[in-house]
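One chain follows as structure tokens, the form predicted on its own.
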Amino acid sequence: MTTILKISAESLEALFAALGDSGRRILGPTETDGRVDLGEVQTPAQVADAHLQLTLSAKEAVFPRVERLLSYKTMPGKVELNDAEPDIQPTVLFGLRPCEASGFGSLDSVFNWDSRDKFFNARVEQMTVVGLSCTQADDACFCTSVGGGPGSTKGSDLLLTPLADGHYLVEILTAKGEEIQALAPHLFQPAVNEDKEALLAKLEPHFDREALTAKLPGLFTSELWAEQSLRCVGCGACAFVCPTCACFDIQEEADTKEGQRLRCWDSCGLRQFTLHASGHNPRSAQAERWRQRIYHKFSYFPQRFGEAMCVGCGKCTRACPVDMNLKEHLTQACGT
């Protein structure tokens, strides 16, 4: 049961305080030459506050762009095989917006769908997500076309919404978020009479997710996909800002005696995603990539998993070199 309290913008200073007491990191926006990325922070002065969106995605968090999975040493008549073990600490991500935080859930899906994922699992078992409610949208947003919103809790431990009086409304939504509460309950105070709804940003649906995830089986052959895909340059920078993509590439960093095995970030939209080692490619035009990614996002992921592997964020659109607009690019496709 979600409980309602507030919080001050001078009490935040002290429960950082706790936080770093208690031995939690915390990864909050911080501002560099234009870019607000995550970064340690010990105050809220650190944390990057008039920012609508993160740069990159908070993903990194869970799922590092260069990851050890094992290593090994080659001795005469054996191989010396050892498993690597993530390094891992507790964790606080501050300041994450409501759609960044919702794409957590579907990485979960992606790494605990078949066997469960030790190295996924290890970093989120320790990590606790402190939302902030979207005040202020642009014209790539798109949360609410596919189930999110500027206020949603989906992801959140612990969700702040900004008050008109230099407050925060806080929602304590899960298990780590009362821990969080519990470091300095002095520091919260009941909520009265608060309209969360009126304080958030304004932002109306452009298609049907739902509708669109049934009309693309029959979209296939479709010319609308060599049309929209004509800018693309296959560059991945949607894949690799986008907070829900989870593909990755096994590679192996090897000489005569000893060696690694990495995983690394990957994307369906790069040629070599698919090329096989005898030179063929079943997805060998920049169009068939394009809808693969669509595909991916809004077909085989919700036909399995019952949700879009979408949070709407935007950061595609903001990221792609070329203007590639998702949002407008599916809404042509819904309506198709």
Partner chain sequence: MAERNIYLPYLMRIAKITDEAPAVKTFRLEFINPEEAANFEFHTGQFGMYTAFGEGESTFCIASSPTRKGYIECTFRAVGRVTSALATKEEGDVIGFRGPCGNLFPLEQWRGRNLLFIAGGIALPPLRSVIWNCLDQRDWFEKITVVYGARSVADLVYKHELQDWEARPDIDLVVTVDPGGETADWKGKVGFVPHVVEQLAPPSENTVAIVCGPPVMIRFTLPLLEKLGFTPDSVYTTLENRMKCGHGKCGRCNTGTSFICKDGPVYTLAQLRELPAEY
The other form holds:
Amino acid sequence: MTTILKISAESLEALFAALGDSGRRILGPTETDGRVDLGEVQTPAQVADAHLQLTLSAKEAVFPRVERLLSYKTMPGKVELNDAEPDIQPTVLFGLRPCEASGFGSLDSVFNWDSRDKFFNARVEQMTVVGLSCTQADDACFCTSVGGGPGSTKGSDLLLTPLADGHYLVEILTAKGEEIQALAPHLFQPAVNEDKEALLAKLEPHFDREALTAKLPGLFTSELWAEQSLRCVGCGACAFVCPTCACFDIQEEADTKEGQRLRCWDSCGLRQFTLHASGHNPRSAQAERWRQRIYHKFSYFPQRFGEAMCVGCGKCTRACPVDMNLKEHLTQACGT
Amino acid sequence: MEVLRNKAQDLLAQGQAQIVIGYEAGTGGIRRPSFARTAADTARLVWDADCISNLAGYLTRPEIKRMGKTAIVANASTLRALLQLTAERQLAEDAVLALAVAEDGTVTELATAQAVTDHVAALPDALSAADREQMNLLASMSREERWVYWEKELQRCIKCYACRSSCPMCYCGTCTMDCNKPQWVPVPSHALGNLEYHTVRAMHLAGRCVECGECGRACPVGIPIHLLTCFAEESVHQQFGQKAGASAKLDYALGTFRPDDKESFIR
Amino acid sequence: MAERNIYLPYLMRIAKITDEAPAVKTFRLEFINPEEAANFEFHTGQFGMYTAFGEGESTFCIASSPTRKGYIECTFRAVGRVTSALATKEEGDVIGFRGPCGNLFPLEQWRGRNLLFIAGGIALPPLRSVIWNCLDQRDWFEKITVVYGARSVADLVYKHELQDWEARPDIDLVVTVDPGGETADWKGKVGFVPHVVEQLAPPSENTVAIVCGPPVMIRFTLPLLEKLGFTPDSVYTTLENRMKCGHGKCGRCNTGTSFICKDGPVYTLAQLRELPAEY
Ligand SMILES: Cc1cc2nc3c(=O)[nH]c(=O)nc-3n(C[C@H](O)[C@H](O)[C@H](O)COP(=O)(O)OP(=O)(O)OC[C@H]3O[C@@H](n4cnc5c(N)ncnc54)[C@H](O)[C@@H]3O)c2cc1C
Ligand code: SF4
Ligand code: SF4
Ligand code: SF4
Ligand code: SF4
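Write the structure block of the form predicted together with the partner chain for the protein whose form predicted on its own appears above.
The complete assembly is shown below, putting the previous chain first.
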């Protein structure tokens, strides 16, 4: 059951120290030249505070952009194959927005729905998520349209909500969250009558995700996708910054004696993604690729896993070189 | 703005264009590409100092070409790219109707490559003052310092290819980056993969980059990657005396032999 | 606790190489590790990811029958980076194999029915697995007919096996080559596969049709089968889409909700009708 407590800014600093002493690495949003990256921090002061979102997403912590899957040595008539072990350490992801935190659930569905992906799982196992509720939202945000919210606890082990008095409301949500609390129980105080809702950003839902999912199969051949995608330049930016996009490529790098197999991010927006050796491409036009993006997230994935493969963070909209605003396009599809 | 919208409406109504590419207001009021095919669509068109992106990349897209005659609301970058694309025979001469909008809102139709060339000749330097300053800074650095600078910038690259996809001159159907026989450039976005990608791309844009800065603006992680292509472009300009985007009749400097070339190794 | 690495291939030795047609080879592969060999099982219709160390992985069906133990076979055409590298391998060389992946041909459901196999070009390998599987369990099925066509006589794969099948009384084989692809001593048919099927007019009653081939052949053959009275759920085919992981994760092989690497590659025509034609 969720325990609700409070922590002061000073105690939070002490908690960071306790986390460090326990051998955990703390990754939090850090700001450089207007970008917000997930960087190693030792104190809350190093954490960016005015930011809304990471520029990339926290999926990097469990699904790095490049990762070795195996390596080998080749000799005449012989191959020596070596499994790869991800290099990991206990990590606290501090200050993730609720949308980011809930993205791990979608990733888990992809990486473990059938066979299990040991690389992803090894990282998740060593990870504790400390979420941070949103007190502001921007034009690209739409978490409340896809089942999330500025104070959603989904995906967090522990969720902080900033209180007016400089304290944080702390919701301890999982066993991993309890472990953190147990590191320094004296730092937490009881929370009485705090109105969490009142502290959160206000964000009205823009569309009904379930209605959209119900509608999409009938819109497959609609002109809408060609119309919407005219502007799209077909890059990988939206997928690469997305906390839930999990597509990857597997690439070989080798010389005549040894080699390794790497997995790296890939995107359905890129023409190469589905291109056959014969030159045939099942999704040969950008309209089809844009449709795949929408359908994977809001039709295929929900049909298989019961929820959207989108947390409404709006990162794709912010990263897109031509402002393909997802919220706007989905709202348009709902009204078609 | 009304003048532009009316002009677009007229062109569509009279069949002089089947599509007008321009700008519209996007998220938080930013400017983004817009495509008008009906009178109603033209109401979305806007024009102001924020319309800085280069729209010419759309001109070579099969989806757009299939629609028929294109008119394009063109800032200086778009016009330069239009000329360069024509020089590289990606667009037939005079295939596109360019609409240059002046500060007071008047619209000039530039229907021929010659008209575009003349118009462009009167426009100021392509690079913004801030970019020029940054270029000068880079030029003043030692090789080692420059290496450190680019190493630091490029390590952030996630190889999303937004830079390539946004560049009007990166129109190749199959990019060298996508060739795997041989695998010229490593695909992963590790140090070597990133370095090779960007040096190869800059080399491929030497003598062709119109210095619009679109690739740098497109980058989601803020790498000023246009500074690299602009550097390659400007060194070709210095050595061979021709500037990409200045004319619809330009031979590719690095692929052309002239008896008066100053290199002696080739003779 | 340590989970298995699903991307790690088995090491296999190439026991035998057969040149089938220009740029087309068959490898017979044996597990290097006897324990892996003993534990390995697959079903007809499944495929695997084959590694040319140094170049990467490529997807081919398992072209041998699960009834033949101790080895697997694959037949591939050298088209790109990995397949070209595989084509340079010699007997005794080591390659990698991951699998089996995907679903299977439901032989149990076909018991007691006639089987009509229609294959074109390099698409015989997936059918060869199931044909041998069915021949090795011959009493399960009624009449077995195979129509196989290639561009030219040289392009026909499994030439020796075609002769074997020709000689067997319990299987009807019709081999055809495209007009212009015949040689002076060619004794088979000349004509495109759909045309030959039309002439043959196989009865659809109690019959399952299994069709594999290039898109054009499929496009013309499927309507024909329907005209002959085959219902969409008695027509089977296999799909190919680019894929990397074989585990429904890398994201590129889907057509609609269906991952070809997990829910396919075997589909009935009835199933395909429910999916977008993104293949
Ligand atoms: C389920 C399935 C079964 C197949 N069975 C056979 C078979 O039995 N015999 C055979 O010759 N071919 C078969 N193919 C096609 C074969 O996988 C491709 O021809 C091969 O992967 C090309 O690889 P390459 O590296 O040489 O080509 P490249 O062009 O260098 O490949 C680049 C990438 O694209 C992938 N790719 C390219 N074309 C295809 C394609 N058509 N299908 C899937 N991935 C592709 C490759 O794996 C590689 O990752 C099958 C494909 C699938 C999906
Ligand atoms: S699709 Fe866009 S809004 Fe949805 S989770 Fe991904 S980045 Fe966020
Ligand atoms: S939207 Fe595209 S890139 Fe993202 S997970 Fe789905 S198929 Fe992959
Ligand atoms: S939507 Fe934007 S970010 Fe995504 S592929 Fe298209 S242009 Fe790139
Ligand atoms: S846009 Fe930026 S991150 Fe993307 S490939 Fe180009 S330089 Fe790299």
